[in-house]
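This document opens with one chain alone, in structure tokens, the form predicted on its own.
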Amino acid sequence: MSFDLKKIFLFFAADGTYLSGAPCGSGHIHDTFIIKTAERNKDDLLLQRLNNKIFKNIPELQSNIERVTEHIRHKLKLIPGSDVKRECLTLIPSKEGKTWINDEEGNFWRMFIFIPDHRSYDIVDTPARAYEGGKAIGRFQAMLADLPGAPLFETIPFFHDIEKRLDTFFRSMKSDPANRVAEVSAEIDFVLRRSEEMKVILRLGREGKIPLRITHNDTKFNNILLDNNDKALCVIDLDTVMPGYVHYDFGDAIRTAANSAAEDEEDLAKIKMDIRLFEAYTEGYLSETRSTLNETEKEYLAFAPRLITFIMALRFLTDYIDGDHYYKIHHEHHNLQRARSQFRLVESMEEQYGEMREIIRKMV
């Protein structure tokens, strides 16, 4: 599908002139492309086309958003030698005054200015980047913390809701849309196995013993730029900022960040959970939310990661049992290897649990 991206430019109140324009980046969700004008020195921009099929009701989603930059900005401007354009996203308006606009065809369209000479991985492979991400994640958190007015709008409902999620894949694993179930036997077993246990942090909030808190919810490395020494930058892709635990963050963050392999990677003998990543990003983590989270919160601290694995696995699961109509796929059998994956995380997670467990005792 292509667009005229330049006519597109020109409903934003942009301060540049349109030079050209191509795709950028590998999201799952949304379509990316990179703006470049003409004057060097006038900001290129990241324009985006939303995906309004997962994301149903875009002018909330654009409030979240709205709100917690113009939070972060205020912040950071009290913080001396702060670069407020790097350190935080800045929505483009458009020339009606609204952060979207509607082209032609009913698809919804949003600029940012283009955060130039950063950084950003899918896999990490030192405790000094996995430290940064901890402290850029953190520091997020801390500083939203006292975000005044009414809760924030949840843009996906349920997003890390277990129990929401393994409802749906029992829907799914009983309606067998695209006829796979018998193919993934073994994969439903180890949903089974565990479907219990994973359901803590929705007790643990019920019962009041950790508060609900603003939290990112996607924290996969790749949504933290570092800068060109690898030191912690900005957060980005703020579309699921939203109310949740704290520990979907963490989990997420080691999910991605701890891992020794990509998401999706095929010989399952290559993924592991490098116990040296996870500490080095708790270490980063706790260095800025070590005063805000309660005793439960961070007792609680190195179950995440495998409650939020489990999630993205069962997810990739349930899309493959569907017929794939969520996330983008590569080949036919894409979402089940990125399910396998997962799961495999999931194992040594479970393998190195005391470990994770006493890292986190002693630096609380």
Second form
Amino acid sequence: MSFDLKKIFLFFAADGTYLSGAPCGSGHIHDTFIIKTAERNKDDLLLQRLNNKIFKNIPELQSNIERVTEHIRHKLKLIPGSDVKRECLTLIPSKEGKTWINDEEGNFWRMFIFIPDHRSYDIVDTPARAYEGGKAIGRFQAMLADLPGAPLFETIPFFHDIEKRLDTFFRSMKSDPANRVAEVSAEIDFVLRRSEEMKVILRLGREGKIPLRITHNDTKFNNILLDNNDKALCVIDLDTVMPGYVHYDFGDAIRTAANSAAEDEEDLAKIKMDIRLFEAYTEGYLSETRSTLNETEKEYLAFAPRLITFIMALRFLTDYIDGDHYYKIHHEHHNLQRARSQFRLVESMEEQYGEMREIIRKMV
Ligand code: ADP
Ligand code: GN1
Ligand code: MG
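Let's compare: the form predicted on its own is above, so bring in the form predicted together with ligand ADP.
Next comes the full complex, this chain leading.
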């Protein structure tokens, strides 16, 4: 699909003249473009066509992002030496004064200032980077702990609810719309063997032992920008910031920060959770959150990566069975490959669970 990016650009009250537009990043959900401006002293922009099949209520989605970024911006301004435009996403309003536009084809678009001179990692290979990622997410959660006003909208209801994800999976399995179930019996077995133990975080929430906080819910490492010195810079991709358990953010970050291979690595022998990266991320994360987490939250942190990696594998597998309607894919078996790769990562975490628990026990 091609878009007239210049035309879309002109709907927004951006400062600067359109020079060029090109695809940007490796996100699975939106179509993202970097727009260069002609003037050297004007910011470049980040233009996104929003996936409104996944995010069904764009005004609510954008209202969350407006509130979250305003709150963080306000806090950063009080910190001497902070660079607000680089450490927090800045939405560019449309000429009508909203933070999104709806084009003639029914597409929704939004625009941010492009944060230059950043590094974004799909694979993390040094403990120092993992540590910085942990600090960034810890700080992000801490800054949002006192967000005033009503609760944020649930942009995707039941996003990390394992019971709902399992229900959806079983429904897809039964209807088998793309005739793919016969091909994935080993993966189905893998799910069935673990489905009960995965419900523990939900149960602790229901029992009131862990609180709902404001969490990011999509802490894949490439949603954390580092600067050119590999220091934590900015947490991006704020679409799923909403009430959640801290385990969701911790788990998803470890899933991506501590995996020695890519999320969709085909050669399963290459996939391993690197315990050094786990330790470094955890250290960074706890440096910002140690004093706020309760004992039960801390006790179950080590389990979180197993849960979230399992959920992601389950979602990739469900999308494969459904015929690939949710995630962007680059080839026919991509979602299956992602699922297999993530299931292997779950096993690697299971193998090292004792060590993970011990590291956290010593650190909290
Ligand atoms: P998706 O939900 O599809 O992952 P993201 O919001 O994460 O979309 O954006 C996709 C990619 O675009 C990011 O991984 C990052 O590389 C880049 N990106 C997003 N926002 C910015 C920004 N403000 N400045 C620089 N790069 C950005
Ligand atoms: C999607 O948007 P992106 O690419 O950062 C997905 C996450 C998954 C991730 C798997 C809204 O994240 O939940 O963990 O892919 N986001 C949504 O790579 O579904
Ligand atoms: Mg992203």
